[in-house]
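Listed next as C-alpha cells is one chain, alone, in the form predicted on its own.
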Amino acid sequence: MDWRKDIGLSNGHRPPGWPLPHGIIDRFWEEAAHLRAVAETLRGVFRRWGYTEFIPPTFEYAETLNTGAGPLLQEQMYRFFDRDGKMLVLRPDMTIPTARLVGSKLFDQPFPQRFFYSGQVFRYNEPRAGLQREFYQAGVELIGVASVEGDGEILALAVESFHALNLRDFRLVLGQMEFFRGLLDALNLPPKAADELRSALDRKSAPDVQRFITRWGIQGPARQALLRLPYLHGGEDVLLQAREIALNARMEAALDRLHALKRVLDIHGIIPYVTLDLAEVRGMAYYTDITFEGFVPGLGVSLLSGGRYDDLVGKFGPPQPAVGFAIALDRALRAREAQRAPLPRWTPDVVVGGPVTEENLARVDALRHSGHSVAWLYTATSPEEVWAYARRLKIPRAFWYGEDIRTWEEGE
C-alpha cells in the first residue's frame, strides 16, 4: 500500500504551508511501525548476546562530543548555545557517548562491559541514500576486550543482526586501519598528501592512485605497494598478496592480527559473509584497527558500519580497548522493502462499530485481553460503514455490535 501517495504526501514531507526543516521528516503509520519493529528485533538480538541498554542524552557539551571526533564529524554536528552561553551539540553518533560513560563513570566496574543502544542521531549534511539529518541507529559496543575474540564476537553479532532482519545476500567488507597507517609510516608523506591518498582509496580509483604516485614521485617497493593496494580485496588469498607488499613491522603486525581473526571467524562460521578489503580506509577518525561495513544488494551504500577504537575510552578516563558497530535503521527499512521482507502490521487487527454499552464494551475488552488490537469506529451508523473503513485500511476483521452481531473478514 503506497500510503504516502494515498493521502497526498510525497517523500515523507508535509504539503506546502507547514514545512519541516530540510532533512527532517514525519514518520507515521506503516513507516513508524516498521521502524519500531526493526529496532525491537535488534534489541532482542543484542540482549541475547549479553548486552545491556545504554540511553545516552540527546545533547551534550560540544567539548565532550568533539573529543575523539574527526574534522568531518565535527563539521556535521548541530550546535547551539544554552542560556548560560555554553555550546551544546546534538549527538552525532552513539559511540562517543558510550566511551564517555565508561571512561568517566564505570572505570572501576568489572570488564568487559557490553552496551547496546537504539535511537536518533543528528548530522548536518545533505540527505542521501535513505538518511535524513535526523536518523535512527541501533548498535553495540564491547569494551574491555583487546583480543581478536572480541572482534569475532562483534562481527558474528553483525551477521546475526542481518539474519534477524530477514536480509539476504549481505556482505561484511573488512578493512584494517593499522595496515594503511603502517603504509603511511613507510611513505613519510606530509598531511596534505596523506589526505589525498586516503581520498583516492576512498573512491577505489586506481587511476587516481597512479596519478598520486606520479605527483609525489614515489619509487621502489612503496610504489609497488600503492599500485597493488586498490586490488587487495577478496578472500584469504588477500593476506598472502598483502605480505608481499608489507613495508614495515606495523603492516606485518596488522596482517598477523587479520590472520588470527580469520581463525575466530571460522569458528563462528561466518567466513562466507566476509570480504577483505585492505584499501578500505573510510570510517570514523577514532578507529584504530579493523573497520567493517555491511552491504546488501541493490542498496548501493552501507547500512552497517563499525570497527575497533582502542584509544577513545582513554580520552575520558582510564584506557580500555573497544570495538562495536551501528546499523542505520532507515537504510535497513529500505533494504528490507527491496528484498520483500515481511512488514509489520500498522493498523488494528479488528475494528468494531455499534453503540457504546456495557455489553459491547465487555466484548471489546475481551478481544483486547486475548491479544487483539481493536479500534472502535464511533462515527459508524451502519455495518457497511465499518466494512468500508476496514477495507480502506486493510484491517482484516470487523464486527458490528447492534441489535444482532455481524462479522466481516478480509476478502469478503
Contents of the next structure:
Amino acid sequence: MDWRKDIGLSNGHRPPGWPLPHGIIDRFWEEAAHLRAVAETLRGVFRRWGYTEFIPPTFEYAETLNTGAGPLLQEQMYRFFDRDGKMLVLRPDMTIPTARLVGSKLFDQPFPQRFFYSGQVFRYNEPRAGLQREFYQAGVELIGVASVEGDGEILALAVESFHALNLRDFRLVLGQMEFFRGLLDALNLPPKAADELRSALDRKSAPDVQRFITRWGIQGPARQALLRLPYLHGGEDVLLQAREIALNARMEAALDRLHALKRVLDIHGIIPYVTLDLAEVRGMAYYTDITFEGFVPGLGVSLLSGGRYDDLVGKFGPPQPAVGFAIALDRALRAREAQRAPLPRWTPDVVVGGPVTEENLARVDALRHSGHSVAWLYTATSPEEVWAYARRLKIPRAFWYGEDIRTWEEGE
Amino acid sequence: MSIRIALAKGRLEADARKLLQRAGLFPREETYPSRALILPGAEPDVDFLLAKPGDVPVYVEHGVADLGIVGLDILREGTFDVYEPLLLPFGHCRLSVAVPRERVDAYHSLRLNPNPRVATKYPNLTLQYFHARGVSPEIIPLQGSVELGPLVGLSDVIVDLVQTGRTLRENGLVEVRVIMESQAVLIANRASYRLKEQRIGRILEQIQEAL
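Would you generate the structure of this protein in the form predicted in complex with its partner chain, following the form predicted on its own above?
So here's everything in the complex, that chain up top.
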C-alpha cells in the first residue's frame, strides 16, 4: 500500500475511489461541523422549552414500527433480518419510537411528557434537496396536551427554532385535517373518490377539483364549498370565509379549534409567520388535527413538518394526545447556506509546531485550558511548514515552539 | 422577491408566449438575443427561463423557477412535487397507443398480447398503463420519431402524443387506446407559492384574465 505514504500523488498514483451506496454520504469538514452546530443549537432551544432527550434505538422490530407507519413510510423502510429470522427495520422517523416509548413504558408517569430527539433516520427514497437515504432530523413531541395550548407551544417552538438557526423570512403553513375530514363526511363518497379529491387538493389543482365536481355530480352547498376550498389559504380572513362553507358540525368544530388556536398564537406573537391553508391535505394518514410545514426562501422544499397525531400513542398503549414537529437538518444546512447565515469554524483554532518537550506541552496545555482547540504538527521541521499547514486548512493562528517562539496569523 | 417562470421550448412555446404577452408579463418586442436562455419580463420583477420541456418541472420542483408552463404529459411522466393551479387552453393532445393498421385486430384486447414491444418517449406512463391491465410490455425507450418503431420492426406498437393523427396515418398506424389527454398546465413551486403568495397570486390572476 505505497500510496498511503505517497500522498503527493506526483506519480499519478491515486487511491481507488470506494463507492458509497446510493443516498449515503460522508460528512466531514465544514459539513460535519455545520450539521453538529445546527443540531446543538436546536437541542439548546428544545431544552430551554422543557424538553428532555430521547435516544431511540437505531433499529427495532418491523412489526413495531409498521404499527405506527402509513403504507408510504412502510414502503420506504430499510428491512433486514435478525439471526432468529425476525424482521428488523432501521428507524424511518423518530416519532413512532417516541410513541412506542410513551405508550408502552411511560404510560403511568406524569403527563405532559416532552421529548426531543436528534439523529439519523433511514428511508429508501430518491435523494432530493439535501435529503439522503440516511438523513438527520431534530424534533420534539409534546405528549398529553390535547388543547390548543399544546398546538400553540409547538408552533411557537418551530418559530423559535427558525430564529435560532438564523433563518429569515420563513413561513409556517398551517392546515387542519379535521376540516377536510368533515368535508369528506358531508360528501359521503366512496374511498376512491376521496383519494381523487385529496390528490387534486394536494396539487392545488382548481381545474381537477372542478372536474371532480362534475364527475361525481356534486351540487348545492357542497359544490360551493369545493369550488372555494382551493382558494382558502392566507391570513385570518380565511377563517371567516371558511365559516361560510362549513357543511356540518365536524367542519364547524375544526374551525372553532382554529379560532381558539389563533388566540394562543396571537399571545405568542407568531401570527405574522403563519399562513392558514384549509386545503392542505398532506399527511392525512398520520395527522389527526392541525398539520404544518415550514418554508424558507432559498430552498424550494419544506424543511420542517409536523402536526397533531392523537391516534398514534394509543397504538402502543393507553391513548395520549400528541403534537410535534421534525426539522430536516440537511435542509436546514442548505437553507442557511442559501441565506448566507454565519457558518461555524470546523478546523482547530491553533496549530503549533516544535518538538515534544515538557515545556512545549505546558504551552499547548495552557492554550487548551484557555478554551482553544489546538492541533500539534509534530512532523514540522520549520515554522514555514506550520504556516503552510495552517494556510491550507484555514486555521487562523499558528505558533512555532522551536529555538525561538514565532507566531503567525491568518492573512500573513 | 422576483419571480422566475420556466417555459418549455418547442411545442408549447409560441402559445405560452402569446398568453404571457396578453397577460402583460412577456415583452411584446423581441429585443433579446434569440439564443438567450434567461429573458427579461415585461414587468421588472419577472423573468423567464427557457428550458427543454422535461426540465421545466425539475426547475420548478427545486425552486430555481417559481412557476412553469409545461405539458401534462411531461408532468405525469415523472413524479414531481409541484402545485398545478391552472390548466391552460393550448397544447391539447393525447397520449395514445397506436398499432400498425394490419395488426389492429390483435390489439382489440391488450391483455391478449402477453409481451408487446412498445416504443415510446414515455416509458413510465406506458408501463403504468399496461401494468394496470395486466400486460407486461417490453419498453423500447426512444428520443424521437417513435412512429418509426413498427415500420423498421423495432416494436409492435408505439405510445406517443397524437395531435391531429396525421403523422400516425402517414405511417400506417392506427390509434387504439388513449392513455391520457394532455394540455398545457401552469405549475408552481410549493415553497414559492407560500413565500411569494401575493405576487404569485397576482400573476395567476393576470394569466387567468388573459385566457
